[in-house]
Structures are given as structure tokens and as C-alpha cells.
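Here's a solo chain for you in C-alpha cells, the form predicted on its own.
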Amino acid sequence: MDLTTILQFTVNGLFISAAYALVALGLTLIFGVLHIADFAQGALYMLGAYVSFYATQALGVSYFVSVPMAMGLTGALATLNGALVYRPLQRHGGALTFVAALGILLILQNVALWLFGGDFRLIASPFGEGRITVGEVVLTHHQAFVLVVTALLLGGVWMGLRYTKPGKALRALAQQPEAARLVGIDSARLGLAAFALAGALAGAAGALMSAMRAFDPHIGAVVILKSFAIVIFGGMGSVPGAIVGALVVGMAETLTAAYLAAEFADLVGFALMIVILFARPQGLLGRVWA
């Protein structure tokens, strides 16, 4: 394998990892703070893609404006899910929230099928066929845009968790929930903030990828299963683990598709999850917050 091939695979793997990292980070935030495995985030990824598609096609909105529109709508919907579904059910045990999350995913998926049909959609990239070529390594302008926006979002979340008062409160609530409540931290309000942030990240991922990968109402189920495998691989509740796990799975999928067969690429994340559960049940980085 020559250097050019390695670099091209690295670029492709980073691009695939971008969407996984955003959704996995949202899952980690919700699980770390509220101990809820929110599979409904997959539906929010799918809705982010559709919001961007119809905003650009039906409303004539710029693609660059459609991305924050998708984030706002999915963040608001995630907050409603948290307030109206998860919080009441959480009082009766975590198993009910797990069932509810799957129910929301299926409901939103079927509503999308009813509203939008089952055809695949793809947004025309605002960058057209533009690409950056360094030697023989190719990076399209849209891929570069996705990588930059993802890096900004991940960096923003990390900085927020580390340096802002709400971020520090979220970390405290995740690490020592009882002690956090004793010092006056409002767990209910911060929980809804975690839902809003996670929903916005999922919507951003769907909108960003909608111009590169065709999507239909079922895409959310595939993405959330992979993202959940990434969270387990990196460590449940670990922010760095979600990002590292997304990078590992994205690179592994790229190499599997290139050297084995494309149809096996989707299995890699689940295989890595099983291996890490046997070798290190707490995940690669364990429960570590930023």
C-alpha cells in the first residue's frame, strides 16, 4: 500500500467519521447526564436531512442557511421528547425510556414515510464538483466543508463543557449526580439542555451529509445503530471515547470496503463493539468526561 492510497483512505475515513462523531457525541451527552439510550436521535438525523432538502428545494433557502435551520428544529424536537416523554417515564425506571426511544424512532420514521415517501433524496451540493487535489489525493469541497463544520461543532462542545458554567454543571451532574443536586444544580433544566444540544448535533449531521449520501426515512435507524456501537466501543458516557470511536469505526469501514467488500463495511462497527465488550467492558476510554 503506497502513501497516496493511505492518505486517500484517511481522507475518506475522516469524512465518514464526521457524521458518526456528531450523533455519537449527542448519545454520550444524554447517556452521561440522564442515563438514557436515546435511539430517537437516529430519527433526528433523518429529519435534519429532510429539513435541509425541503428548505433548499421548496423554500429556495441557501444550503448554508438550511443547516442551522435543521439544527434548530431537531434541537427543539429533542427537547420536547425529553420534557414530554423521557422525564415522566424516567421516574418509573430506565427500561421504559429505552422502549420509548425505540417507539419515537419508529413513529418518526413512519411519519416521514407517509409525508415524504420512500424514494431516496440527494441535495445538490452548493460547491458543485469542486475539489482539492494534492498529488493524487482528492478531497471535494463539500467533504472539506463537512470536516471543518464538524471540527468546529466538536470543538465548541468540548470548550463549552470545559470552560462554561453550564458545561461544568453538566460534567458535575454526569460524574456526581447527587453531589451536584446538593449544591443547587438544576438537573431537570440541564437535562433538557443536553437533549437540545444532542438533537441539534444529530440534525447537523443529517443536513451536512444530505448533499453527499442519498437518504430515505430509514437512514436514521442505520446511523443510530452504528453510533450506539461507537458509544459502547469508546465508553458509555465518555466524550473523548465517542470521538475516538467514530474515527476508528470510520477508518475501519473505509478499509473494509476497499480491501474486502463494501457489503461488509456496515458490520465493522458492531464487530468492534463485540470485541471491546469482551476485552474491556467499560469501553476503550471508559467513562471519562472532557
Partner chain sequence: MGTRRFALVWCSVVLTAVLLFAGGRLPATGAPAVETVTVGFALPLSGAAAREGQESLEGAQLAVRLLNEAGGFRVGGRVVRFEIVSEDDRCAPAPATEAANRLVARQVQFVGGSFCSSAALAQQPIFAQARIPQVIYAYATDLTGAARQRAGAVLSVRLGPQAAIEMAPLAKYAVTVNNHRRFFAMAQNTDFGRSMVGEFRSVLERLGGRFVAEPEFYTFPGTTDFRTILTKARGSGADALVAIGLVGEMIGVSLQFRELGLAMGLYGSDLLEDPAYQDAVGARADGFLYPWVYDDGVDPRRFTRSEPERMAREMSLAFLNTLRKRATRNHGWGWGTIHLLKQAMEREGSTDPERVMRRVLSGARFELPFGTYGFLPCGQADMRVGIGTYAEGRRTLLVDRDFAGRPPAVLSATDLCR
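Predicted model, so just to flag it, every value in this text is computed and none were measured. Numbering follows the first chain given and starts at 1. We call the rigid core whatever largest set of C-alpha positions still superposes within 1.5 Å between the two forms. First, how it differs from the form predicted together with the partner chain.
- Core-superposed comparison between these two forms: CA of I16 displaced by less than 2 Å.
- If you fit the rigid core between these two forms, you'll see the Cα of Q57 move by less than 2 angstroms.
- When two forms of a protein are overlaid on their rigid core, residues whose CA moves 2 Å or more are considered shifted, and A265 is one of them between these two forms.
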Given for the second form:
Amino acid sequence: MDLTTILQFTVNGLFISAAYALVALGLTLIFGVLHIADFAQGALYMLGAYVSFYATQALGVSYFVSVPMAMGLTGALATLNGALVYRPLQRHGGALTFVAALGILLILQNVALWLFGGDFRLIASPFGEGRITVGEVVLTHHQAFVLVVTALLLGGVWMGLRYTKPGKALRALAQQPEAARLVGIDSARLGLAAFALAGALAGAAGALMSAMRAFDPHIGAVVILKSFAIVIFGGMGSVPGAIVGALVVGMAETLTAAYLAAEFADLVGFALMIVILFARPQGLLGRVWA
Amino acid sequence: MGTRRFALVWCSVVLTAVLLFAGGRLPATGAPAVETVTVGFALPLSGAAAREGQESLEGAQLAVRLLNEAGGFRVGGRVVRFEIVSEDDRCAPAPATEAANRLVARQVQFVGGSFCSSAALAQQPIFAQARIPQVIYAYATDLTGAARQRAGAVLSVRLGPQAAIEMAPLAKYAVTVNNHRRFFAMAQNTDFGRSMVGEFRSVLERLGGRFVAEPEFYTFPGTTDFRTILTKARGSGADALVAIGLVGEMIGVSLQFRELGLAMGLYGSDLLEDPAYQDAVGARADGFLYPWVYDDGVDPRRFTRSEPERMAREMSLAFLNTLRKRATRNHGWGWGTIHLLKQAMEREGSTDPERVMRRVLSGARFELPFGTYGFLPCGQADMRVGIGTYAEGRRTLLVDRDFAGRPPAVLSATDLCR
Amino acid sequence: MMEHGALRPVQDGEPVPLLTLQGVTVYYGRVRALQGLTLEVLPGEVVALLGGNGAGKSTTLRAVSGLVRPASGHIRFRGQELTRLDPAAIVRLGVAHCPEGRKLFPEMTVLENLELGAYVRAGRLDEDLRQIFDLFPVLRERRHQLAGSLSGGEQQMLAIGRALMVRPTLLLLDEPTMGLAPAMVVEVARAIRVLRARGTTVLLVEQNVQVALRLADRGYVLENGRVVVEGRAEALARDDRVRRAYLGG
Ligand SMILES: Nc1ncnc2c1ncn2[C@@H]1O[C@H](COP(=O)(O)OP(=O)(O)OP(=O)(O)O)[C@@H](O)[C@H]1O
Ligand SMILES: [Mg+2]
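Can you return the structure of this protein in the form predicted together with the partner chain rather than the form predicted on its own?
Now the complete complex, all chains and molecules, led by this one.
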């Protein structure tokens, strides 16, 4: 295969990875801080897509405004889930929150089905058909926009965790919850902040990706499975692990489809994860401290 | 007539009327007797094909509602009314098996569905064993072939097209009209996807065309990004792409096909005629080709047909008048099931499932949403499809249902019962 | 609840206690870890909590810092009831808890660990950091190193340093010499003496009774969640029961 085709595959893989990374990052934050496998994030991805769709179609809001709107709403919803469902359940153990997470996913899915119907929707991209073409390599303006926004969001979260006081407190809480309480970190409030952040990221992913992919209320369940696998693969609770994991899995899938066959794409993705987990049970970038 | 006798007659009339409105079963004493026939639907009501399943059910519900509002219909000396129950098969074998077992337990007399090939294949032996006739919608060839024989499902029929009925004329159109001979194929990795691609390939090769590479089968459900497959297609040197998937997938394939600037033809299944597809893709689908199954006579066409499809129009009007929406092919599955059973019962003068199905399989023609046709001994509807395209975002019918049979004929009744 | 010294009649010349525990009972599920424990700590004192494994020493500290909530009893700090406050509120009052097993933030640098120690405080930290680095010079060298990669002794110094970032009036120290080499034990003991000289009040849990009684003014011996012996450090060191139980004869 020629160079342009290879470059095109790389662009495709990068783009798939972007969606995985946004959702996986939120999941890993929640898992790291609260030890909850929040499958309901899938529903927030789906709702993000619907918020952007209706804001642009029905309210005539600009797409660029609809994305933060989606993030705000899904962030708020995630916070509510955290406060009203997960927190009361958490003291009864992890299995309960897991069941609750699946429950919320299904409930939100059905509420969406009832509210919006089962029809496929597509958000109209403000960039229309615009595209950047280098030789035969095509990157639509919308894709470029999505990649840039994803990079900004990932970079922003990364910097925030690294350099801001609430960010450091979140990391502290994830690494050593008891000491975090002892230095005066309010674990309940920060836990909710983690939910809000993760929800907003999932909502952003939904609103960003759904301008080129048809979606219906079931889209979230599909997205969340792969993203959760990536979180395990990258290292539960590891932020760089989620991002690197998304890239590795997105690229592995793309290259398998490209050079082997599409039907093996998922297989190779999951096989790679299993192999790496054999060698490193803590995940690609997960760490074990005594 | 004595007053006592008059009172008795009067009472039975009132009783009949009351029971008619209540929709209950009438004890054998009333005249004329009312019989309720229960039709169970095994459909994907949630999951990836939920919309298709829901619409199928909606078609059946509206058909039943209108029939019952008109007081039912007469079979022999009795009035028959339908009652519908449904189970969600989630478009997958395991839940489909459970759904089928539940319908058997609920003692339904007939079954409609499934819409999905893998689900229908799982259900066929169960309904065969329970001797419940199954009216199938899915396209996998086996459902009226090897699988039906293995299951001994002699009472099952397929209401509409099978893969060959859709793909034979499409491949023929590609080669003989568009001169597209070298194809790249992609499809969802399901019985449906594989059957469709297989049938397309066999006619394509018979007419001197070929696949330039092995078909790409992507994961179903869950694939939303087709760019890598499309990039492969772009570099494959093919004249055209044949792509088989459900509506959501076809929207993604079509948009990403345009986005990547593929300069080739695109051929799909009849899901391309779905209104949801049309809404999402619009004029970006111009020039794409697909089998035309459901024809209510409204869309522009490039030929004239002597005989309008009456049942399609009737269903279309019913949806507009009662539900204020445009009917789709999917509504036709449920609606067609009810009307096939009704017509067969009326002609047979019985509601006995085995007798009704013997009538369906007798070769007699029935008026259905996808045309007027009979059923072959293997259970396959002996029907044909036309070919449609999009022009300026409008569905446009290019050739009529007789296209596959015109010389060089690519499809005969014997091809349908292999 | 805010009046000072309202707990009991204050005798003339007797100092007002900084911390008082009165009849404190704590359960972990069904396990009763403390049974009506009573003790007090006067300002400026170093008080040792002694006792065997599972006696309830750590639980006592955890009750003071709000990590566990007593089922009954009172804990008063400068006269203020702590039992209904959460850990964040208690640390704001100037009670710092350096927990058993150090509990550092392993994937954060030494500096970040120290900064988080001052989480509830606004304002500049330069002066606090300077003091801690003067106390434990090795931490200054390692300030950009991840806490998880420090040696055991260095980790213990960092844990104490993190607690000091609170500028505590009362420092709760849980087994600061556990698992340390003798040289390191000496180092930690020196630091505690420095703190004491600066006027920090210390409630010290130690398995190493000799070290503890050399550092402390007074001590309490716990058994099964109760105080069984209490007294001046020198007296305890001579007490037969203590000698038999903890000093190996
Ligand atoms: N989280 C917990 N859950 C249940 N029981 C606990 C818990 N923590 C401590 N206990 C029990 O409470 C009692 C007191 O424990 P504590 O940790 O206070 O003892 P300690 O004096 O600090 O012992 P050590 O010297 O071993 O550290 C013990 O019986 C212990 O088993
Ligand atoms: Mg202890």
C-alpha cells in the first residue's frame, strides 16, 4: 500500500482513539477516586449527542455553543448520579454500585428512547463538507476540530490534575484516601467533582463524534464497553494509561482492519489487551505501590 | 314469536355486541361466534435493530386496530379478531431463543418475526417443534433453505425478499446498466450481511464481474466508524462498493464514503430506502443504488406501471390518517403478516394454523404491502424487487419488479428454493 | 460547648488540658476497639500511648482526628467537642494526625505531599517548608522525587513533615519509628524533641516503649481499649506491670 493510504489509516485511527480517550479518561478518574465502574457514562455520551442535536436543530443554537451546553448538562447529571445513587450505595460495597451503574445506563437509555424515539439522528456539522486534503489523505474540518478540542480537553484535564489545588486533591484522594481526609480534603465533594468532570467529558465526546456518525439511544452502551476495556488495559485509575490505552487500542483496531480484515479488528484489540494484562496485571501504565 | 323467545334473541344480540366491543372470546352459544386469534411477534424491540423491530410491531398493531374497529372479519360463519402479543428478541440468538420460548408458553397461534436473521434462525426450530406457523422477515437464504429443512419448519414462510431477491437484480443492474464489474464489498458480520454479499457476488460473477478483494465484515452491533474499510475500498481499484448494514450503519457508511471522496458507485440493501436514511443523508446519497421493496406509488419513477400496489397504498394512507406519519417498509412486515393471515383464513374458511398455512403455501396469490404474490413450497415469497436510486435527495425508482426476470434472467423461482 | 475548662472544676495553678477524652467507646462493626477510654493531654506535653497489638492506640488517635466516630463519650480540644466534626474541620482547629504506616501520596513528589499537608490553609508555604527542610535536610534534597520512591526513614520524615504543614497545636504521631533502622529512630526522636521544644503538644503512639518513655512526660498504658496504668514517664518506666508486659522483664 502507498504512503497516502498509510497516512489515511493513521488519521482514521487517531480519530477513533479520540472518542475512546475522552470517555476512558472520565471513567478512569471516577474509578481512581471512587472505585466505581460507572457504566452510566455511556448514557451521558448518548445524552451529550442529543443535547447538541436538539440545541442546534430545535433551539437554533450554534454548534459551538451546543458542545459546552451538552457538557454542562451531562456533567450535572453525572453529579446527580453520584450524589443520589452511588454515594448512598457505596458503603454497601462495590457490587452494588456496579449494578446501579448498569441500571442507570438502561434507565437513561429507555428514557431517551421514550423522549427522542428510536430514530437515527445526525448532528449537522458547522463545517459542512469542508475538508483538508493532502494528496489523497482526507481530514474533514470537523474531524480536525474534534481532534483539536479533544487534545485541549485532555491537555486541560492533565494540567489541571497536575498543577491546580483541586487537581492535586483529586490525585491525593485516588492514591491515599485516608491521608487525603486527614489533610482536610473533602472526599465527598471532590468525588462529585470527579463525576462532574467525567460526565462533561463523556457529553463532549457524544456531541463531538455524533456529527459524522448516526446515533440513537443505544449508542452509549457500545461506546462504554470499549472505553471500559481501555481503562482496564491502561491501568485502572491511571490517567496517562487511559489516554495511551485509547491510542493503542484505536490504532491496533485500525491497523488490523487495514492490513488484515475488519472482522478481526475487535478480536485483535481485545487479544492485545489480554496479552498485556497477562504481562502487567496492573495495566499498561498502572502502578503497584507496596 | 312469543315474548319469551324474543327476549332471548334480544339478550344474545346485546351480549354479542358487548363481547365484541370488549374483545373477549365468545362462548359457543352466541351467534355469530367471535373468535380471537393471537399472533405473537418476536422482534428486536431494544438494541441495535430496535427501530426496525418497533416499526414492524407498529405496522401489525395498526392493521389489527383498524380490522377490529371495523368489527373483525368473517371466516366461515364466524367473526375473527386478532390479538397481538410481543417479545423482545434483541436481534441476537440467545435472547431470541428466550423470546420464542415465552411466545410458545403464551400459546400464540401464529408468529411474526424475527426481523433479524440470527434471531430468526434461532427461533425457527422452536416454533417448528411447537407447530406454530412463523412468518419471517429476515433475509438470510437458509431460512427458506437448509435451516428450514433441518428444523422441519414446514409451517414457516418468509413474507418478503430473501438475499437473492434483493441482490440478484442489483448486481445485474450494476453490470448491465452501469458497467460496474469490479466490486469492493463490506457488510455487517451477521447471517444477513454474509447472505447478501454472497448472493450479490454469485450473480456478479455469473455476469462476468468480480470482487477485487475478500469482503470486509465489520462487527455488529457497535461499528460506527467505517473510514478504514472505506480507505481500503478507495485504494482497491474497484468500480463500485457494495455495502450491507442496518440504517444507522448505512448512514455512517454513506457520509464517510462522501467525506473520503470515494469516486465509485455505491450499492446497498433496501435499507437505503428507509426514510430515516433519507433524512440523514439527503442529497449526499445521490447516485447510490438499492433494491426497491416498498412502493406506495408516491415517489418519482422512470417507468410506468400498469398495476398500482393496492395494499401498499392502503397501508400508507392508514398511517397518514391515523398516526400522521409516512409508512415505511418496516411497517409493512407487521401489517403484511396480519393481512396475509387474514386473507388465507378468509379463503380457507378456517383459523386452524396448519390449514391456514397450507393455504398460504398453495401458490395462491395474496395482496401484500410489497406487491401481490404467492409463496413457493420452501416458504419463500415468490416476489421481486425493483431498483431505486436517489436524485437530488429524492427516492427515484429506476426499474420495476420485473427487472430480474427480463433477459438475461438472473433469478427464477428455482433459485429461491435451494 | 465553647467555654474553656468547663469539663471539671479547675484547681488553682492546674493547667487547662488541651485535649480530653472522656468515656470514649468506638466500634468497628461489632468489634469494640475502645471501651470508655479516658485521658487528657496538657498543653506543651508529650504524652505516650502504650500497649500491645490491638490495644486501641491507633483507634484513639483516629477518634481524635475524626476518622472514626465514637459511639459514646466526649472528645474535647480546647473545650470544643470534636466528636461531631469531620476530619477537615478538626485539622482546621490545629490537630494534625500522622497516621500509622505513613500513608503518603506515593505518586506525588515530596513537595506536593508537603503542600497537600497545608490543604486547609491559605497563604504562602515558604516559611513552613524551610522549617521542615531544616528539621529533615534529606527531604530538601529529595523534594522533586516521588514519595513512593523514598526509603522507609525518608518516608517517615515526610509523613511527619506533612503533618507539620498544618502548623499543629496538637500533633498525633502513630508509631513513627516502626520498621526504621536504629540510626533513623534516633533521627525521628531528635525531631520530636525539637518539636516539643517549639511548644508543640504531642500525643505519641509507640511500640518501642523505651524510646517512648524517654521522649514523653507522661504515659497511658492501654489494654483492650481501656487505660490500665497511667503516670509520669519515669514512674511508668519503673512500673513492674509495664516492665513485665512491654520491656521484656
Ligand atoms: N478497620 C477495622 N475494622 C475492624 N476492626 C478493627 C479495625 N481497625 C482496628 N480494628 C480492631 O480494633 C482493635 C484496636 O485496633 P487498633 O488498630 O486501635 O490497635 P493498636 O493498639 O493500634 O494496635 P497495633 O499496635 O497493632 O497498631 C483491634 O482489635 C483491631 O483488630
Ligand atoms: Mg496501631
